[in-house]
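Taking the form predicted alone, here's one chain by itself in structure tokens.
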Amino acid sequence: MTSNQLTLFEVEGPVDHSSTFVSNMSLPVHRWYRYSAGFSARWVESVISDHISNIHETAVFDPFAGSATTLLAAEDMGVRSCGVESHPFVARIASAKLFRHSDPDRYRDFANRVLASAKRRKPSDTEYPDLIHRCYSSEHLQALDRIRTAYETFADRSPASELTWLTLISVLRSTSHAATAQWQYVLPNKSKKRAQHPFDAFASATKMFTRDMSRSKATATPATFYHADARNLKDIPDNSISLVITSPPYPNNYDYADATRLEMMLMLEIGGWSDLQGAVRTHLVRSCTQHTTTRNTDLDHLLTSGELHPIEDEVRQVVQSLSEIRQSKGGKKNYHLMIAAYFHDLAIVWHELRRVCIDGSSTCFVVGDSAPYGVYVPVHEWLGRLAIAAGFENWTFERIRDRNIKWKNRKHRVPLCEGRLWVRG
């Protein structure tokens, strides 16, 4: 145990959840849109709970805001809160979220005007990428079209005009025979039984997003939200921040720019894979192989930058056993790269945290380890280390639930675990 680490311990009983997005898809607006990398929300209430009596005049933060579960949960209990997300797309749906205390009827009126209007259209000559032609059918696809192109004639980036927004989205993967792999990922070559008509799915989100605005309690202290980049927290003042909940990616090789490519398509705007690159992953801590090419990352750079100097020696070690191990496989996935960037964009959060935290705040990351290609990164250890050098005083790490125990199909037999990382100072 290092100098500033705390007793590392262990959550007993049943299978904890609360690192899923899962709970949340029966509370009112999380629902609006399923994100799978998110968190519970209930769990963040708890948490909120726990620290309240801290809280004051401070706000909570999430670095990493994803759909705003942090932010609607704060908003909930009246606490206030601030958020930036990197991911464009992500962001403008939390950005609809957080809309949900503006007026039902306003909202519904548009929606409704817009699927009036989209039921008396003709299909556009819109030519689709291939993949939206594969994951839908030609009727299905028509009046999706219909939809977005009505849309477009009415939106003015209001709030009723962005929850519109988000209700076309919300239902393009229910509107698909396409299945959808756990984490998103889009799956043409695999059918749903059933697909429902857009009109129909449209209709019937409205009505419970209209149900769920009608239900939420305006509140005196709503979320600030950013679309910002967690390596720089610019717009969030020194001193302001008392309890940080987030959970950042973490470097398991999950593109979470292709996680919304089917959405980004089907409302053009991106053409295919390769325009993810400059649309969304150029913004996002380097998490996966996708991101981290020979061409765009200096590996000396990173290794000798000042950023990496506390774990140093470590991430070397893993980086040269990568760097060897991808040889021997067809892929020659870089995760030597990705490792490196990862850890050297985190260290440069955490500076940012520090600046931004009060001294005695709390923070809690929900991470989980890897082991790219068989090769173990202790995530949850390298982080705290990289949190005591900007300046933080010590971390624990409570393990939550065990990761990659069922072998059949597993790349490698490296036991996992998921867990929080809690950083205190």
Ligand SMILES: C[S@@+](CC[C@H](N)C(=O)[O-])C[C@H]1O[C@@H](n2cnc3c(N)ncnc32)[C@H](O)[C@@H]1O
Contents of the next structure:
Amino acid sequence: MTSNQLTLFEVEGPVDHSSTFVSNMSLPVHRWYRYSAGFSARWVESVISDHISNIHETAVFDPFAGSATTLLAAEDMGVRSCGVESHPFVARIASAKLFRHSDPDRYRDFANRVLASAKRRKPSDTEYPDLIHRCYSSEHLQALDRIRTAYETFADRSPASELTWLTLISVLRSTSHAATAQWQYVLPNKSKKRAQHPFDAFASATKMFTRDMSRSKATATPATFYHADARNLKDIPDNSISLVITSPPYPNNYDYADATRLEMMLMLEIGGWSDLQGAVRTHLVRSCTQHTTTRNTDLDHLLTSGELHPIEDEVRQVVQSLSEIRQSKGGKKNYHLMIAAYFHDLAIVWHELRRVCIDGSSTCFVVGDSAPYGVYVPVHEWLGRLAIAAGFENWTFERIRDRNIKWKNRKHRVPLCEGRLWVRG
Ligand SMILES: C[S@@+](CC[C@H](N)C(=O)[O-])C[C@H]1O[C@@H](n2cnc3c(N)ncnc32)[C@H](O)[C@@H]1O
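Could you please show the structure of the form predicted together with the ligand, as a counterpart to the form predicted alone just displayed?
Following is the full complex, with the preceding chain placed first.
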């Protein structure tokens, strides 16, 4: 434990859902797209109100903005905010949600025109990938194809057009009979009982979007959003941020690219799984082994680059253990590369955050630790130390909940937790 660490305390009591998206599904606008990786908007609001001393001086930033939860919450509280997200598909979802203050009638007319045109059209002769055929009945796929092609004839990147794009994206899971895993990966071999007809689902979603937009109060502090990379915050001015609220990817092998595979395939943005590498993963911090191959990851360079210096000895030990253990495993996963690359990328993010944050700022990272092949990685402690090395003053960790204590079939028995890493300075 370093001298910069202040306290380490545990919270006991009822299960805390602040790190999950669950409660957002009952909130206007947030509910337009279920993003399993998201956190609670109500919790973000509580953090903002705890940190506002002067509303005009507060500026909130989310460097891993995802579906824009932080930005929508800041707008609702009349606080200035900005955010970046580098996953191109998720960034488009966030931008579309932030158009909630545009004209609801114009949006409704646009979406209704698309639906009316879809109902009159013949299906196109588009060849969809096999996964899409396994996830939709031919009737539903034809209807979705007609909405997609109708949308494309009208699309003009206006707010109404982007919101209509999101309306279509928002119904792609409920109109499929394929199940969705907890982390949004599609499970074509598992079925759910009911799949909504795409025309009905699109019409209901249009009504919900219109209702939510009509009720959204105008904001004097519209969020600024960039489709950009947290490792290069060139759009954010120096010393401009007082409060960072975010949840970075955890080094737990969750593949953000795969989470939107179904949607990106149906919209013909990718042809298959292999296209995710160039289209999505290259833009993200390296938190899954699909992203870190021996061809694209130079381990020696990562370990000697200086970014990892404050935690280098411990990283080397973990990397060594993982590279030995993988030899005895069938999958031979590159966890050793992933761990080195992940902390290297997050070290760069901390340097960027130091530049954009004012002195005396507060940063909250919702983050979980991990144990690939059963080797424990003290994620919050290493991130805290990297933050200090980047120039912040101190860090604390607030445990929210334990993980990996109930799962059956778990691959290892190392107890894990999720919590809030607070960095100040
Ligand atoms: C845990 S999620 C954040 C979800 C968000 N709090 C919400 O409620 O929607 C982490 C996000 O970081 C994004 N991400 C990964 N690498 C990134 C990078 N280099 N720059 C910006 N965003 C990145 C992922 O695409 C993902 O959407």
